[in-house]
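Next up: a single chain in structure tokens, the form predicted on its own.
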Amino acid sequence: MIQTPYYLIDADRLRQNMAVVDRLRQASGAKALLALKCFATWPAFEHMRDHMDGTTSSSLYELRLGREKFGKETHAYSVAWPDHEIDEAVGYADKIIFNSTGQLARFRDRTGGIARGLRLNPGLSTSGFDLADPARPFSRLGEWSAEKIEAVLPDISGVMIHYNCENADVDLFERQLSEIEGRFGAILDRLDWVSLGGGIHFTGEGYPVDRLAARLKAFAAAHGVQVYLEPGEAAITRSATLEVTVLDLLDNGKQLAIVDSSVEAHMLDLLIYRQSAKVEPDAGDHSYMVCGKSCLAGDIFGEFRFAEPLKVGDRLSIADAAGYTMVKKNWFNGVKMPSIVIREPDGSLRVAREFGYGDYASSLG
């Protein structure tokens, strides 16, 4: 048995998501590139470099790997460019997005070479936490200004409009569509290409692709633009699992099961959100609270039942554990990272990555 703890990706379960943004892709026109800040497992991309178009990132080390890694098309946007980092990232990418119409005339004569884009922040949005919101009063996250923008248009050929954060409302997603178009069409028109991000949970159980499709197609039409979608969460949804080991039983009122992980180091966002994990069938007479090993007193995965009483040894899979898991892993009291596992279409595991000491101490100086 692969020791744990170790993140488990489901080749199949990836390569159902797959099919479906090809079945976006076909109908829409849209190109798909992988949101690097969600998922950057490149031991994955060969189930996926068939299936999408590119990659975005967020930072010239996410847009290298996108290049080196997956290939295809890449786009780079970042909050802001450094002038050290901006030639490079010229070498690696196929557009790049500013966040600002000052990062675009500081850096305009030395991107010339390639497409530019700039981020256009339409001022609404569907996240539920004003901490991911890129509408919030004061955001820093795109220009605002249609004025602005309308400036600065020979000198670009795209924007980025990432505005959506997992949603599942098609409708939702049609109306704010309409009324970004209702305010920006004029500058729309007069662009190549438009991006309108990720945060479309299109690979939601139900989720009616097709009426996507025919809105981003008439879009496209209308506005005379290739248009770009770039899923993360969407892209890798229930295809991983953390599995874990129970370390230890405890009762203080409630009964409790330590396991070889740790919410802080290996999921952050749960923390982050104040979310519970989720433990599949979560169903049974027997009630746990699963924690992590480390010393933050909130490390705490969650509550679920089981059928049968949890025993020293038991192994536990935690659901969901391919988005913004893995990105953000750390070595937090020195715990011990998990390994990167991947079940293959024949039911092999192969263990793609491991951890140790070295890793930990090299991390630190």
Given for the second form:
There are 2 protein chains.
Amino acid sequence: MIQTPYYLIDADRLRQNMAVVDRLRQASGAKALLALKCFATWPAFEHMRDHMDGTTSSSLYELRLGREKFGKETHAYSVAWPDHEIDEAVGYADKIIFNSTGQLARFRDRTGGIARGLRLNPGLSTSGFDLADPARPFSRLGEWSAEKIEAVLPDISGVMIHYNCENADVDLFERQLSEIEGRFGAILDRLDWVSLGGGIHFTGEGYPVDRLAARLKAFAAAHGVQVYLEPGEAAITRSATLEVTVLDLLDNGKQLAIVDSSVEAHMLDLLIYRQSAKVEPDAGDHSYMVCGKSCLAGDIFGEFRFAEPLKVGDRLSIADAAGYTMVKKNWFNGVKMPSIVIREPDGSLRVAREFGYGDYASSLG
Amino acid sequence: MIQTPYYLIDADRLRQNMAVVDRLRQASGAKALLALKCFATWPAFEHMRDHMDGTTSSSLYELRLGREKFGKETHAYSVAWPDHEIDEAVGYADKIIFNSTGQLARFRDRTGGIARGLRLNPGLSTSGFDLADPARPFSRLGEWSAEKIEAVLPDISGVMIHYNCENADVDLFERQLSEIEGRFGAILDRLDWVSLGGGIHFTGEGYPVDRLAARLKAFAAAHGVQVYLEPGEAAITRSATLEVTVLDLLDNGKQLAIVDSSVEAHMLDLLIYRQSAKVEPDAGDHSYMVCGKSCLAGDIFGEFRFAEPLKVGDRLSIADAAGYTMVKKNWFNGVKMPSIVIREPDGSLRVAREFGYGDYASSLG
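For comparison with the form predicted on its own, would you give the structure of this protein in the form predicted in complex with a further copy of the same chain?
Next comes the full complex, this chain leading.
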């Protein structure tokens, strides 16, 4: 039995998402690029590569990973490029997307060999979190002004507009896209491609994929552009768990189960956004607060119900642990970093990476 | 010039803190153990080793790092030990401190060769953050019940009581310690050692070190115990900066400066506790919101004043970047991980660690 903690990526689950991605690409004509900022666990790419058109990135290292480990079309975006990275970035990228007209001007002469784009900030967002809202006041993410964008149209062939966040509401998507067309239509008409970014939860249960596809197809036709989507969470949703073991049980007014992982170290977004993890089926007569083993008082996965009383040594699965977890795991408290394990389509488990003391020590010197 | 971003640890500043640690140790008789959960950058240990008595830890890996890289006395605490780590832990530790009587019972027979302790939760705290408050409702951190602790006194020689958090108020410290003596005095009298944990901000400017020392000395004498302190932040406060470079400047209603770092990736606690970074002297006529380069909308270091307008290429120092930064840095967005650089007492800069693409890729597979 593989030692916990480990992230367990289920190739079959991944392929279920990929089937929806395929359906959307075919019906809409849009291309789908994996957003590496959400999921960059490259040993799983072999289960995704045939169903997506490439990757998009937020930094030089993500860009290079996309180029070398995923291949196909490779988009390079960064909030800001330093001078010393730009030539290397051009070497990996099919398209480079600047965050500001200032960056575009600075690097125009060094990026002539590939397609260039600009991030457009439409002033809209579906995020319920201020922290994650690209339309927040004074946001640095993209150019807001249609005038400034029009002035640089000769230097770009497309724009990236990332404004959705776990948006499962296709009515809202359609309404906001129409708003964007209303305000920026004259720009869109003069472009070759438009990326609508990520954050559309089209692999969710019951999502009307065909309606989304039709809307994207109409958008592409209306403006004469190739549409790109950049799914992150949608591509990998519900495809991984974090496998942990109960190490201790306490009764401190509630029943507490301490497991061999840590929210802050291994599922950081739960802490940042103060959300509960998911454990399934979360049913039964025995309720426990499942806690991590770091020194942080608030290292708590959540409160869940179980059919039987928990015992030391029991294994638990924290659900939905693929997105924004492995990409930001860290060595807080020196808690053992979870291995990365893939359940292959034939049911076998492949340990893609284990982390040990040497990795921990070398993170600090 | 060393490429940014990098953490710059100043050995002279570290030695200023160490001088206070020495003074406290000498005047109080207390021993001081570095809390590795806060700072474990071992290339800097040579500037600390002669002024502290050893290390304390929160996991097997921290424990081993303390033993191998710092040496001297080595305390092993963990919220929960798994069975398969306990023998190795005993091999590194001088004392092992359990978080619960359950863990103590489970591992009593395998830890007979070293001193054993228990974490006592006094139900008090100085933390203003619920997340970091070990006395929060249902806290899993330590045993709350004097009765349960009394029952296991034959199996332990000491307790660890960690309840302070950046406590710069010596009156509050004295009052709370007296409260603890009132409630747990009968237990303390039967022990050989008591660790009062970390969180006492005794290296802060104007802190009455001698008064703290006298109180600790009286406490030790009253109960016949060796007192330990476990400074983390106090040991390294104000000894490091995060050195960054301005990559882009935007005017989006405010003046924004984007730098080649990220709060989430490199100074995570600012994000978790929603605090502003510090830039010194933070004075002048030109105000900027300094932002990171990750895709996170809220990746903001804070708003600071500067004497001159900023230009692309300017270097900025984010102050007070030693504690809880390097130990939890991560590869979010693939943003280049800051190098670790030490300014030696002779003024020379020593690059102790650089991180590259290989480190990033190998964090994921």
